[in-house]
Amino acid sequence: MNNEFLKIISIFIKSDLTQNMIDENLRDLGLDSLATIELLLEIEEYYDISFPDEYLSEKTFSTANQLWKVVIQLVNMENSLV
């Protein structure tokens, strides 16, 4: 997981997310419904990906680690289409 990804999430939880916090629940860290949507849009723009409907779930946005796994999967899918 790269530092830029952690910085992006930190904007929406309003605190610095560190590597040792990647498995903590993002809701417990302050990510609410509106911030989740804003985070989704920021990640899509930054990584030039689109989240399919099946990834728009509470599980996807449960932890930074889980979200990172989905982002990497989507980036790899996007790259394979090019």
The other form holds:
Amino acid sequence: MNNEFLKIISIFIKSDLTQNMIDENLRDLGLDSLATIELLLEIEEYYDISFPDEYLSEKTFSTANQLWKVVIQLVNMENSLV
Amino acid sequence: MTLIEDNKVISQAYMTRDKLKEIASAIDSNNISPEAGINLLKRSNLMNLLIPVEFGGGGGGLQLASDVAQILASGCLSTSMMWGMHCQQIMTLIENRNNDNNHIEQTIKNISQNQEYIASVTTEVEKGGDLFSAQSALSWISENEFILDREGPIVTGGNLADFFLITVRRESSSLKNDVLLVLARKNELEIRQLSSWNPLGMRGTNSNGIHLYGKLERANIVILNNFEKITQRTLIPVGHIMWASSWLGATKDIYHKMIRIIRENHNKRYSNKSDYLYIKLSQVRLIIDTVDVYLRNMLVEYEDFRKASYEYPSKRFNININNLKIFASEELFKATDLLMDIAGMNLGYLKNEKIPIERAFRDLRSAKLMYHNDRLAMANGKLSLFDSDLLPR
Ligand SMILES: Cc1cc2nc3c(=O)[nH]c(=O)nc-3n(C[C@H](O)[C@H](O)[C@H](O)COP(=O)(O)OP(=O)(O)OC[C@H]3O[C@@H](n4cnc5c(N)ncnc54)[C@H](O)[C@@H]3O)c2cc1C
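Compare with the form predicted on its own: the form predicted together with its partner chain:
Okay, now the whole complex, with that chain kicking things off.
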């Protein structure tokens, strides 16, 4: 997981996100529902991707790790289309 | 609760309503304490309606509470609002109590037995109505004890409250969204009045500004983590449902009274029952019916959510419940305005014995501001990005 990604998430939670926190629940780290949406917009802009509706679930945003997997998948899909 | 017991509560609510009617106008005109109204509720055993039977309460459900709020509001909207918010505090305690915290359970039993009233302290001067953050922080003096030092600029029934349910920041170094909910009994606190309540409407709520100070214990904290969960699961849905119910009840009352006046044959003013009159009446009815149906739908959706035992409601539920508050507060105020057009100067704009339209108009003007609709609209706009595929599946 790249550090830029951790930095983006850190904007929206209580403390700086480090590699050993990537499986912790993001809600427990202080990501409330409206912050989840702001995080989504930030990630979409940074990686130039767009989350399809079916990815907009609690599960996607449950942990940094889970979210990163989805981001990688979407970035790859985006690249394969180019 | 059985149907017969529900019916008993409803008749009790109507009896209380009739007594509230007698005092509502004087409380509003003279801006006096709503003590008489709250005492009526206490004597009718309504303060513990939502407390489960095992805690000595009435064991009623939210649908019943919503009906009762409508009925009470048809006598006095201020009293109904106080009761509705009290129900919100009760549900919050019941549904989110930590099973290891005997203090809260014992308190719920006492509240039930003594028919006590819980006031809510969420607003702060700096942050306004935002429920998800708190400015004042607890000062911890030991592992187990802390000082609470909190101003509440608007506290409904603050001067009558037996308990206060208060939002605060965990400690001064915490982020502002690290909110705790503290329950304190009146005699655990030093209470000082900061301002008096002299508003346009909702005058009977006596929502003075107060300052609360006290040394309390960890056991006073209702839940130690995850305040957002409490707000989403209970505080917001129950608050919006009870508020909408009260506004709806007050509007239904003046609508019904207006039609009775129109139908009095000797009342010459309305004897030329014009097309204009019928059209306005139908507009009011459309608003009442739409809010009524939406409210009932949200009661069902909320019950479904509670039965399903998910941790958080869906984004769609969040949007829908916010829309209930936005829609009810804006449309029912419009309905009072339309009713004032219909009634005209004497029975509408002027205070009179027959129909309290001007009071309902002033009272309902506050609806949009109580937890500001702009705040909810902003949240709903953002939440929509997460939930926009609305076609049937
Ligand atoms: C009858 C009555 C009884 C009340 N009882 C209580 C009580 O018992 N306890 C209690 O704690 N409080 C109580 N309140 C206060 C109430 O819950 C709200 O906190 C208060 O009405 C909102 O205060 P505000 O307008 O100062 O702040 P805000 O809600 O902060 O609004 C101020 C302004 O900022 C704008 N604004 C703020 N945030 C946003 C946003 N996110 N997006 C867009 N615009 C925004 C709004 O448009 C508004 O113009 C009561 C209010 C009333 C009318």
